[in-house]
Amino acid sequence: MGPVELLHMSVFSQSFSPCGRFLAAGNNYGEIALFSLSAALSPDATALSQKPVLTFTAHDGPVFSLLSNDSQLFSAGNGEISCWSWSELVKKNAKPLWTKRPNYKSSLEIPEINAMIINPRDNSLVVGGGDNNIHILDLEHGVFKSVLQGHSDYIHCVSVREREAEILSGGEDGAVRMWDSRTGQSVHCVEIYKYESCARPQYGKWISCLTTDSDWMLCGGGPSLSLWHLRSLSPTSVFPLAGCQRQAAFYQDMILAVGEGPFVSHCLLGGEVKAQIPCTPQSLNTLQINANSTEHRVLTVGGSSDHIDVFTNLSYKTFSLSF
C-alpha cells in the first residue's frame, strides 16, 4: 500500500480474538489486519511486533463491522457478510467460510451493513445497514430468517438486552427502537433529539452510537452522548462532550467514548467527563475492550489513520499498532 493509501487511512471496526490473543482491524480499503497482542505485549517486542501477522482484502468497500463468537469472525462490507474461522486465520489462511447476502428489495443499489451483534438467545447475527432494515442470520442455518422494518433512515447501531429478549438499533432518522426479538415487533421507539436536554440540531439528530447494559442505554450522535433508564425510559445524565460520539462502552464504574477529536474521554454515570486521554488519530471510530483475556486486557482504539492505539493503562497510550 503507498503512501496516499496510508495517509489516507481509517480505521472503522475491531474485533478480538476468542483467545484473546489477537486483534482484527477493518479499515476504508475493504482490508482486514491481523495483530498478534502477545508479540505485541511481550517485553522484547519489537517495531516488528506492533505490525500485521496478516492482511487480506475481505471486501470491496469499507469494513465498517467486525465482530467475533467463540471461533469465527464476522466481518461486513459493501453489503455482505463473511465468515471467517480464528483458527485458519491465524495460520494465515484467509479463505473465508462462507459469504451472504441479506435479501434486500433492490438489486441495483448496495445498502453497505454499519453494525452487527450476536443474540445469544437464539444465536442468530443482527444485521443493520443502508435499507433502513435490520436483517436476522440464524447461525445454525445459515439462513436470514427475518427482516424487522421501521426505521425511516439508514441504521448505525444495533444492541442486545438478551434478559429481556430485546434488540435496539439506532440510526440515520434520530430515533432508537427497541425490538422484540422473539416477534419482530417494534415495541418502543424513542426520539432522542426531541428531549431538549440531548438536543443539538446543529448537529442533525442521527443516532450514530448505541450500547446497553442491563437497564440502561448509552446513546449519541448528533445528539449529546446521554444516559438512559430503560424501564422509565428517561435521560438520566447528558454528556457535555463537544462533537458526534461515534463510540461508547461502559466500563467498570465509568463510560469510555470516542468520537471526533483526538481523545477516549472518560465519563461518569453521573454525567461528568473525568478526563480526555490523547490518541494518535484526530478523530476516531471505534473502540474495544479486549475481555477475551486477562493477560492481554488493553483497550484500542481507532480512526483517522493507520495506527491503532493501545493502552494496557487507561490513563495512557502505551503503544500503537499499523497497519
The other form holds:
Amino acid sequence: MGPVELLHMSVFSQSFSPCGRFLAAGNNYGEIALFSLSAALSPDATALSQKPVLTFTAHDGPVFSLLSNDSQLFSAGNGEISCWSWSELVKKNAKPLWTKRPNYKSSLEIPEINAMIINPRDNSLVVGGGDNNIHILDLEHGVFKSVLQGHSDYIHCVSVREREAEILSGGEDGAVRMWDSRTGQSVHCVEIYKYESCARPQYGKWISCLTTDSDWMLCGGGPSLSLWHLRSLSPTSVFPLAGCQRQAAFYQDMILAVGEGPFVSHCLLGGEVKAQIPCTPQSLNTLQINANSTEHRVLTVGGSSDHIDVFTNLSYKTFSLSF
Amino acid sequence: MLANVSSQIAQQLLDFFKQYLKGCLIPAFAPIPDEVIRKRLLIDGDGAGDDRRINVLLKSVTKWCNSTGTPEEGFTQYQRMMGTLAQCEFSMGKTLMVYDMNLREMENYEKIYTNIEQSITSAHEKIAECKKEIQRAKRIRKNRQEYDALAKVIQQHPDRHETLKQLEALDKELQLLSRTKENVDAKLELRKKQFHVLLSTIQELQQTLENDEKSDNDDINQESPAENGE
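Alt. form predicted in complex with its partner chain, vs. the form predicted alone above:
Next comes the full complex, and the chain you just saw is listed first.
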C-alpha cells in the first residue's frame, strides 16, 4: 500500500469482535483490517501494535458496512454480503463462510449496500442499499425472505427498534420510514425536511444517520441532527451542529455524533452541544463503542484518513491505529 | 589467695576464649572461604573494635597468668582486664539492643504494610461504589433530560382545560345557531305556504273571472247569431 493510496484512504465502517479484543475496519479499497485492541491497549504497546494484525481484500468495491453478531462478521461491499467467522479471522485465516447477493430487480448495474443491521427478534439481517429497497435475509435458513419497498431513493441507514419489532430506515429522499418487521408494511413515514425546526435546505433533505433506542430516535444528515420522540413522532430537540452528521449514537446520558469536521461532538439530550473533541481525520464516517468488553471499553472513530482514533476516555484522543 | 582466684578466672576466661577461637582458628587452618572473610571484614574490618579487644584481652590474660612480678602489677593488670571485659560486655549489650530494635521495627513495618493493604482494598471498593453511583446518576440525568424534552414539546400545545372550554363555548354557539336556523327555516316554510295559498287563491279568482267573462261573451255571441238568424 503506497503512500498515495494511504493518503486517499477512507475508513467507512468498523465492528468489534464478540470478545471485544479485536476491531475490524473496512475502507474504500475493499479491504478489511483486523486490529488487536488488547495489544494496542496493553501497557507495553509499541508502534507495531497499532498496525493491523491482518489485512485482506474482502470485496471489489468499498466496504460500506460491517456488522458482528456472536461469532460472525458480516461485510457488505459491491452489492454482496460476505460472512466471515471471527475465530477464523483471529487465526489469520481470511476465507469467507458464504457470500450472498440480494435479488436485485435490474441486473444491469449492481447497487451498493449502504447499511446492515441485525434484527435479534427473528435472527435476520436487514440490508438497505442503492436499489431503494430493504432486503431481509433470514440467517437461519440463508434465504432472502422479504423486500420492503417504499423509498423513492437509495437508503443510507437502517436501524432496529427492538421493543416494538420495527425497522427504521432513512434515505436520500429525506424520509424516515418505520416498517413492521412481521408484516413488512410501512407503518409510518416521516419527512424530516418538512419540519421547520430541523430543515436545512442549504444541505438538502437526505438522511444519513439514524439510530434509535426504542423510545427516541436520532436522525440527521442534510437536516440538522435532531432527537425525535417516536410515540408522538415529534422533534423534541435540534442540535446546533454545523455540517452533516454521518453517524450518531446514544451513550449513557449523552449523544455522540460524528460527521463533517475533525471532531466528535458530545451533546446532551436537551439540545446543547457539551463538547467537541478533536481527532485526526478531517471528516469522520463511523463511530463505534466497544460494548463487548469491560476492560477494552473504548470509542473508535474513522473517516477520511488511514488513521482510526481510539478514545479510552471520552474526553481526549488516546492514540491512533493506522492501516 | 589472689593467685587462686586469678587462676580460676583465668581458667574460665580461657574456656570462653577457646569456644570463641574455635570459630576463628579452625577456619584459620582450613582455606578460608570468601564469604567468611567478607562477613568478618563487614563486622569488624578495621581491626579497631571488638575483635581486637578480645584478642588483646586474651593475650593479656595469658601474660597475666604467666606473669612474674609484684602483686600490685598483677592487680592492676587484673583491673585492666576486667575493664576490657566490661567493655566487651557493654558492646555486646549494645548489639543485642540494636537487634531487638530491628526486630521491633520489622514488626512495625509489617503492621503498616497490612494497614496500607487494607486501605487499598477499601479504596478499591469505594471506587467501585462510586462508579455504580455515577452510572445511576447518569441514568437519572438521561431520564430527566428526556422528560424535559418531552415537556418542551407538550408546552407548545395549548392547555387541555382551555381547549375544552373553547370546545364547550363553540358547541353552545353551534346549538344556538342551529336553533336559530331551524326557526328561520320554519318561518320561511310558513311564509312560503301562505304566499302559495294567496297566489293560488288569486289564480283561482282570475280563472273564475276569466271563465265568467268567457261565459258572458259566449252568451252574447249566441244571442246575436240567433237574432241575426231570425
